[in-house]
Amino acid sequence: MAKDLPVDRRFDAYQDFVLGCKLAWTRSLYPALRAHYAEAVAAADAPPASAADVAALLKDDPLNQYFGWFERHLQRMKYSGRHGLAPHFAAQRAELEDELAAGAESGILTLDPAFEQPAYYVAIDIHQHPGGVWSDEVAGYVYERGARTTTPLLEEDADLHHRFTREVMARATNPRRLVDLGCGFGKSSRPFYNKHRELDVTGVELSAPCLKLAARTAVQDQARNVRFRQADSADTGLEAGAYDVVTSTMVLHEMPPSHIERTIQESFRLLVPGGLSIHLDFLTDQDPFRRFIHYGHSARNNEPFMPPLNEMDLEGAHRRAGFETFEVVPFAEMPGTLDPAFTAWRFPWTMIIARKPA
């Protein structure tokens, strides 16, 4: 990389390189490891019955070791390398804090100066994000830029968040008020408030830096139908029985099971009779290899609650909260990803859908 390139171009080139490596890991290394695993199973005395069995089978396999090393260190490079996300945005702190002021002063954002973060949330740097998404004023910018490799900015018909918004609105019955739990920097809320101006949207999030960026984006969009609130998804402080839809995107897997159960109970409390709860998250099937890969990603990406979510009795948790109907539906985050011919690595995107009795 040429040293005389402008700083932003060096950053963009570095991040593009990391993304290119990740795509190679996704599209080439993963199918190769899957084929390698099939050969190992054919030579084994008995097929693996669990993720632990797969881990034991591939423990000393060089390709498996390389696959895991590649993922762990690409993520580290993305966030903390020479031109990583954290140092890049930290260098622009003063300018970015001025930008965030527009959202903070807009009247659509409610922060709680006395808010105490849950212990589980501050105990680990999720995604290998230094300090987490809550501890630094520019952390929302870091998270937003980093998320582009997880939920790419695609054309609207292919974009994950627009696709999920359409799924939600197709299932909801004449919705007027919606709560988006764990809204982060607002990417999950944005299609709701931009595409459905008649809908009153409330985004709830733990991270003040993310909320400030969400509010700034909504101000730029000239949105009049959205509010953002710093609160815990398990205890939002919002009015009971007042919302037609409660939703979340990639939030449940970042909580311990006890918090997930409380969030499900809070979803029920917020909904009107007949209201819809729909959470988009990651639930892999019983295939031992896919579970092994998913649980390995959990460890390498500092997301320890992925396996517990996958093993929870989610239907039981919803029934205990009072929900009447429950279903789990696979979700295609991009066109073609549920096709059996799709061989690249992907998150096991799943919609967890329940409805409050009418």
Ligand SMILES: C[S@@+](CC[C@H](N)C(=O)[O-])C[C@H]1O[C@@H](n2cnc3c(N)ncnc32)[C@H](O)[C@@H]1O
Contents of the next structure:
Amino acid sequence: MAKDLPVDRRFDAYQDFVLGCKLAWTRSLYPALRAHYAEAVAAADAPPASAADVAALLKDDPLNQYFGWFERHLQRMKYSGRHGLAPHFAAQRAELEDELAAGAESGILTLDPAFEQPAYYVAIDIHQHPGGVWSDEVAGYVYERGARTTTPLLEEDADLHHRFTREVMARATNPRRLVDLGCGFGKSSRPFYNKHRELDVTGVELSAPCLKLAARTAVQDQARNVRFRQADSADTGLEAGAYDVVTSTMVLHEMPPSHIERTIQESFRLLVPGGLSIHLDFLTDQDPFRRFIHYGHSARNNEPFMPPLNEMDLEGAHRRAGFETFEVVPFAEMPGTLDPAFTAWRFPWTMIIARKPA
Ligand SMILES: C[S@@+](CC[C@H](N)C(=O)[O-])C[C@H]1O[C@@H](n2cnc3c(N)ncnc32)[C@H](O)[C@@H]1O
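Can you return the structure of this protein in the form predicted together with this ligand rather than the form predicted on its own?
What follows is the entire complex, opening with the chain shown before.
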């Protein structure tokens, strides 16, 4: 998405190494830990009923300790190590800021110079990203490159954003206008505006640096059907009753439940009668081991709102906002991930779907 930067083979090799380690963690360490857990359960007096029970059971297991240490430190290496993302892009600041100007001046981006970030948002370095995704002008580049080091690249159209776009468009009825809440650097908006040129797309996001990169990319794509706006998902300032679809990807788990509730109310306000609200996020099932892993990931990755999202009454929040229908549907981010035979670690991807009364 970003323009071609000078090749830095040491940086690329380092980031490839981190990705390779992460894949080993996902594909080898996770199933091995699951096997240790099964052995511990077989030897226990009673099966664990909660994530806390699993934590107690595995407390002294070296593999469990290694699993958590490795996850935490790989993420730290990715951002802050010798060839970490943050120093890498900071070293190219002047050039990147010039490049971002094209997005900022494109006319498709509305920034609010007096914008005040919500307190929850500035309180932590989300994902261990130094300064979060909002405080540094080059943060969008750091985030964009980091997203590529988290999961292996798939063919265009096969990645989770394209797959989710297809799920949304299959459920929407002749959509003309769509809002993408928490659009980040534009990755979740891009398949909508590029694959559906008839659709009018608005990306809403807190982070100005991410928005500038999103706008810059849309200019490169020569897209005329997208605009971006700096605003809170709980208070977008967009026109009421004017959008056929309100969507978000990986956003709800980054805010506290009170803010999620307000975001759901705002989604309802924005939609036309009969409009579709569809958020893609992470909800675990009742399995104590999977919950233990997910909550551990939340702590290790500086994403503290994963457990509260998982435990809040999402259906109640939607019905209180006025939605009539509500369903949660597991989402396959890659082919085969919902197959019971799939043993590697994965996020518990889930679509949260509601419709405004017609
Ligand atoms: C994990 S990222 C996902 C970005 C994008 N949707 C994607 O799929 O690549 C979550 C994004 O939500 C944004 N965000 C968090 N709270 C928000 C809020 N209250 N309003 C708007 N955006 C928010 C963050 O700045 C971040 O860019």
